[in-house]
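First, one chain by itself: the form predicted alone, in structure tokens.
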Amino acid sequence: MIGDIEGKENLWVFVEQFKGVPKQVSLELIAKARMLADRFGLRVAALLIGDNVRNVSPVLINAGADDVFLLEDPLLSQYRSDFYAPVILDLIRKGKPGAVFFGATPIGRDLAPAVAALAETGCTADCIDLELTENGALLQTVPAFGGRMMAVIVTPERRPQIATVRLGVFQQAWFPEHNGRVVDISPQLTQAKFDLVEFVEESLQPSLLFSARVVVAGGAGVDSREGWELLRELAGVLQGALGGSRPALDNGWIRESQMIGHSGSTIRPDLYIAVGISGDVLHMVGVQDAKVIVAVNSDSRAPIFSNSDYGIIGDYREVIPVLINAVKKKQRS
């Protein structure tokens, strides 16, 4: 079994999955371990653990995958940190990847730094952009000192490098023609630390950012309700999704499934309008990949202008009606 699995430096990424159905951040990590694995002549291993959870593994194997390694028992079938993270450590210690990638979620915090922790090796949460050297050295990025640089934080000694990603950072990728193998390994449970008595099933309302061809965005600098109604109405006529910046959603005129930046969502709109908001590192990254950027603030030395294809000097409360407005005219001709 361990030869199996075993591959020094390897990329690994932890399959989170819900009732059979993978999470779509672990089939964007598997794109870009896969990307990194291409360049550099490795594997890419699918961690896919739970109970009846076989029928995943094509899935994750067209996704670029060309090990899943499958451990399957009923007391894995619901997500249990005193279960999940003693297996994957067993699977490190005998398989010896170079990294293993978690994407940034609730089960992937509690996760990925309990395994490192076991492993005696370093973690480093909600990078947004992963790279590899010659040698292996895992190039981690993060913003930093309160989103003003961006930092790339390695682990020069330890193995695994482990790292979490949020959803949205890469892009998934299909590859129906590539072919992968299912590897079947026997888990070695632990003793239970705890009893589970219920599992309760939270019903969430998906984002809209994520499919939202047009995003119309507020920051601190929309501070009444009358100015989000207007940017409400604008993304209303532009067919769009309403979203904001940390302040905004400090301030509770957004829910969090509508922040955007580095704590909140990565999007990838085709037009994206930004209102009052400076544009900080720690917001810009969550755009980064949108096609059309417009900035609309009254600071003329706001940062986001620089990040900006076309940016609006003016009070928003008068450049959003005249927007709308145009908008509208053009609809009726």
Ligand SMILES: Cc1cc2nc3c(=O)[nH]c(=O)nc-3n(C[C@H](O)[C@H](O)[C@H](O)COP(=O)(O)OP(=O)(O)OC[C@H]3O[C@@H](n4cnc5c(N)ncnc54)[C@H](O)[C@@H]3O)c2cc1C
Second form
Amino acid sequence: MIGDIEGKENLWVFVEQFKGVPKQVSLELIAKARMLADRFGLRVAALLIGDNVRNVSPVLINAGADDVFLLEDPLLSQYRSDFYAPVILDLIRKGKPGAVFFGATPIGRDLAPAVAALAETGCTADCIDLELTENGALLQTVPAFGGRMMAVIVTPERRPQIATVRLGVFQQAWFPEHNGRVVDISPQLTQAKFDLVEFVEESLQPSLLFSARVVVAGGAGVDSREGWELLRELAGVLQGALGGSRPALDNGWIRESQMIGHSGSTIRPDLYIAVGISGDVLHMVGVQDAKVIVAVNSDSRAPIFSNSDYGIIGDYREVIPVLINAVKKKQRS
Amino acid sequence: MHVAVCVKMVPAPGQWSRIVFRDDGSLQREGIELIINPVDRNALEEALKIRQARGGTVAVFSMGPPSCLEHLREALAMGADRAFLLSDRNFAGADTLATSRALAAGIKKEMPGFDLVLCGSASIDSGTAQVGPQLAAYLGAAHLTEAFSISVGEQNCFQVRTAGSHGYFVTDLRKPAVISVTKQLNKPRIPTLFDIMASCNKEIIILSSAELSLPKSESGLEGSPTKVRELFFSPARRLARILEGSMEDRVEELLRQPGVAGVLK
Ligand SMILES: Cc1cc2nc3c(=O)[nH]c(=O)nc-3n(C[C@H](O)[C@H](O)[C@H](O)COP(=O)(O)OP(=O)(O)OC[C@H]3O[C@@H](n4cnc5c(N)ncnc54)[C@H](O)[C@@H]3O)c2cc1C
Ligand SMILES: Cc1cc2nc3c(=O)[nH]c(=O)nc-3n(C[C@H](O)[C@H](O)[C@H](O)COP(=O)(O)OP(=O)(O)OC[C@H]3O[C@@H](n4cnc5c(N)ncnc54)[C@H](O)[C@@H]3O)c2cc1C
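The block above covers the form predicted alone; next, return the form predicted together with this ligand.
What follows is the entire complex, opening with the chain shown before.
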């Protein structure tokens, strides 16, 4: 069963799936758990909860899971905290994992802290790195201090150590030869605390940010419709996607799915062009794995210049049109 | 309908650089200008609307240093009936679990018959969004997060719409419950001069850890399962090259760089 692994503090990943397709962030977390587990001979378990979701298991095993803990019940078909949290708590008490990872999605952010509170353990939000030490301590790196520093958070005395991680922070891996097993567990459902009346599906436009080779992003420094049209045109000629910083979202220039940074998307394009963005760490952690970062900013002291590869000091209204023309010229030749 | 609203005081944007970390990992915030966490105003606004429709009371709970007092005045001016400040050296350095435990103890003591607790979805300073769900666990109540619409129905029931990844959930929630709300929910009122005057005789009660029967081992830094183990500056690993010359020259130079030229093809 789940507790038969002689006192080892194994690593668990809560798997979020929609219509039988696991979420990308869950696969990324399984890959990270696999890496950490291999170093210390631990097992990786994927918690798969839902109704008729058994067919998701092979993907989770290929993504790196040794065990898929499968909990099926018609009442679990949609996520709901009042059932999911106690079910996971029960599982934790039996299996005694060292750590449990959740994607920092709307569901993960609703569920992980609730599970942590029920288990009276620590929960670290939006980690940008996870490391494991020999004695099983999980080192959870988060930006601190309004982003000027990084902090390593630990949960020294309680288990499991619970962490949430955003999409794109870790990279998915694929182990076609990997063997795993599916462990059926019958969930003990507790009393409902609410009635889920309905789930209204909305067709979301998938964000282009994750797949684009080039991303052009604007910040608080780009404050007019004409300015954003310029950025859109630049993104267009580079066949890239358009994104922005938090102020760009707050000011209504971009949609939520286009916000880049700690509380938005983490992306790794080949080229990232930041325009009118000061370079706050809470923004930059979202692009730290970009291959090349170019900054356009009118303030020569803006911190972004030390966090980018190439900097152009100047007003974007002057820089961007020249850049658009030069790119067009290069493409014609 | 008795509604508790949790309100956090956060450093005003622009005040970040003045915050200092103490050696024990707690934050030194003295002398820093505070504001009410913006989305917590939406939570309060919703509570006031519910009171308007259904009667009852609205109480505000905040945990923080004594400098939070004046901002609780603002919550009273908006229309809250009572305000409680959980303030005690023992509370300092709390992680979300210790924060939730303390807030739950305050609500249980001062508003034992609460129907609803409203929180903001996340604070603008640390923004973990964990306090709502954890508070619910300590209160033994149901919780929902990312609520963008709440309607109070017949018989103890609230219908709540919450945002998910692929759409939204419509939930009938029985009381007592904890709901974390988003800014889309409503537009918070701005108190008038009259409101401010009228709130002057409302009382703010300060609660210590002893009054909440919380031992030191369950409060603040000591009662927090998470600890800050290390702080470091993230190392710069970029070229940080500033391009010089006329604008045309700089742009040409940029497009010649291998990492940039490569993606133009
Ligand atoms: C950079 C940084 C990162 C942190 N990361 C973590 C972490 O990963 N895990 C962890 O356990 N702790 C963490 N902490 C500690 C955490 O910030 C504190 O516990 C804080 O008191 C509550 O967390 P929050 O502001 O993130 O609340 P959130 O959960 O984001 O706040 C949501 C709502 O809860 C209510 N609320 C929150 N705090 C209070 C309060 N003091 N009084 C009244 N109502 C309140 C408000 O309605 C608020 O809108 C971190 C602190 C810092 C500075
Ligand atoms: C918990 C938390 C999470 C956060 N998460 C995120 C996140 O995910 N993403 C994010 O982006 N932020 C996030 N933030 C906010 C972050 O801390 C910064 O405030 C934000 O990134 C700053 O955005 P900005 O660079 O666009 O604006 P600013 O810092 O205001 O910078 C604007 C820049 O534009 C330049 N400028 C002005 N005019 C011009 C011009 N004409 N031409 C060229 N340059 C010009 C200025 O010199 C300045 O450097 C978060 C904050 C907190 C507390």
